[in-house]
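The chain below stands alone, shown as structure tokens; this is the form predicted on its own.
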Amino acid sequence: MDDSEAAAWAALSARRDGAGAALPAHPLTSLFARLFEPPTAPDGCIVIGRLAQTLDGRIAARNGQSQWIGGPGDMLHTHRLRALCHAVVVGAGTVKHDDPQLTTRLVEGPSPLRVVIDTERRLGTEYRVFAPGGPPTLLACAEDRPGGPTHGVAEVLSLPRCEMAGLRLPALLAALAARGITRIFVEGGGITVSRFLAQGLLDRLHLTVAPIILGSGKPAFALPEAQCIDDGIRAGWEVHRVGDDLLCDLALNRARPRICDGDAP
């Protein structure tokens, strides 16, 4: 890091709880800056996604297996997001595969509330963001699930279904903000990322394309089967180089998918 990241940087980190000193003119603060503006959304949050996928659109090979598809520069990156935000969210897919941390081990910066949704409460607590230890963690799952107030350390957040699948995440949105946890980055995987999205709850979208042909794997997003272009989102961009990956800083502003019209899937 040279004296101007690491200037820039640490202008931004100031900001994470308070409004800090003005930003300097640099990459990284064009990039993150927009984390502080004023929310727009009625829930007051800013709610961030993120993926990081390969040439052909995948996240993870067929098995699960996704570490590590971006390379240092975007590892970096994601853990500079966790230090800005106030929570991070996994789904239980992410957990189960990767049992990541989601701790800032790479960046100066205090780790988030740590957010797992478990729709259907299936995780064990034998993972590490269960474990003693770390950062505090919640773990959302349907209201009608049977178990107690807590799973391992993490506090259980009971939140309704949606109709189709997953949780109704406006109601997640509400809860994290009751608790003044309205910096919100979505880490993953897929499907949590495609739910945000399905149900308009993205205010913008960090996107890494790293230069690996899979051939194979999980898509990166899970949405309704689009019958023409039009039934997608097409969003306004910027685009970064983080090492040798592409970083795609798109602009969703809440928008939702038109074939997400309905319930999101």
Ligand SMILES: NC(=O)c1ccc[n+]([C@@H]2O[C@H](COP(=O)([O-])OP(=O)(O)OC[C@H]3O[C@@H](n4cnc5c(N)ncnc54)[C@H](OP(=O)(O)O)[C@@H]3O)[C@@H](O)[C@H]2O)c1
The other form holds:
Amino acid sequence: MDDSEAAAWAALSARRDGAGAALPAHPLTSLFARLFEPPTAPDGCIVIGRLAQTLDGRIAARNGQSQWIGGPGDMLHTHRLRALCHAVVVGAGTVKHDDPQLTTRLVEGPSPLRVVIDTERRLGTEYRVFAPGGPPTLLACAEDRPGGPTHGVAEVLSLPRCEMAGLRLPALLAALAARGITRIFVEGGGITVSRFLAQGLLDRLHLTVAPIILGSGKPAFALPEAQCIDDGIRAGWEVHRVGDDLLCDLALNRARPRICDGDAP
Ligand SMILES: NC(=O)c1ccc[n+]([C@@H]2O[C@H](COP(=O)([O-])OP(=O)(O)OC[C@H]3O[C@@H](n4cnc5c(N)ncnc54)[C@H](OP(=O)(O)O)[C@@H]3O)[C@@H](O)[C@H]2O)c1
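Switching from the form predicted on its own: structure of the form predicted together with the ligand?
Now the full complex is given, and it begins with the chain already shown.
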């Protein structure tokens, strides 16, 4: 990290801690300063999604192996997002395949609250996010799933189901906001990011595109079938070079794919 990058990161970290000092002009500032703007959505949250995909839109091989699609710069970027946000959200598929810790290890800064979305409460308690010694974890599952109020060391949050699939994610954001947790980082996988997108809940999406062609594997996005190009979302973006990868910062501004409009969020 050169001096200007270190200065930009120090200023961003101070902003996370509540200091309002000016942020220096730097690509890091362009990438992260929006996290600190006042939320525009009525839920009071800023929600940022992130995925690393191949050129052909895959986030993992079919067997679930995804390490590593992005280069070291993408990993650093991911840890920076963890450090700047109050909560990091992942889906059950990611916990099952990667057994991640979801802590901030590559940068200085606090680890966020860990939120695992496991609608059917199928994950066992053997994963690291449910073990003692780490930051707190919330396990979000459907309110009709049986089980006690804890899962390993995680607190269980019971939420209504969404008509489309998974949980009603506005209810998750409301529960987090009630705890003062309003800067939310949705780290993956593709199904989880897609469900936030389908329910119109992403303010921004950081999509790292690596120069890899896989030709098969798990897709980055899974949405109802589009009938025409206008059914998709066309968003403004800024593109940053991160090592060999391209980091696309998309301004989704809570847009919903038109194809999802008919479904209740
Ligand atoms: N490249 C990247 O940026 C990146 C980031 C994160 C993860 N990944 C990779 O992406 C894959 C995971 O992503 P994803 O889109 O498949 O899922 P995900 O978004 O992580 O998790 C959501 C899905 O997990 C399902 N699921 C699958 N197996 C499960 C199990 N045994 N127990 C409970 N739930 C299970 C859930 O089903 P229900 O909701 O129906 O219960 C839900 O559909 C992994 O291979 C991971 O390595 C890549």
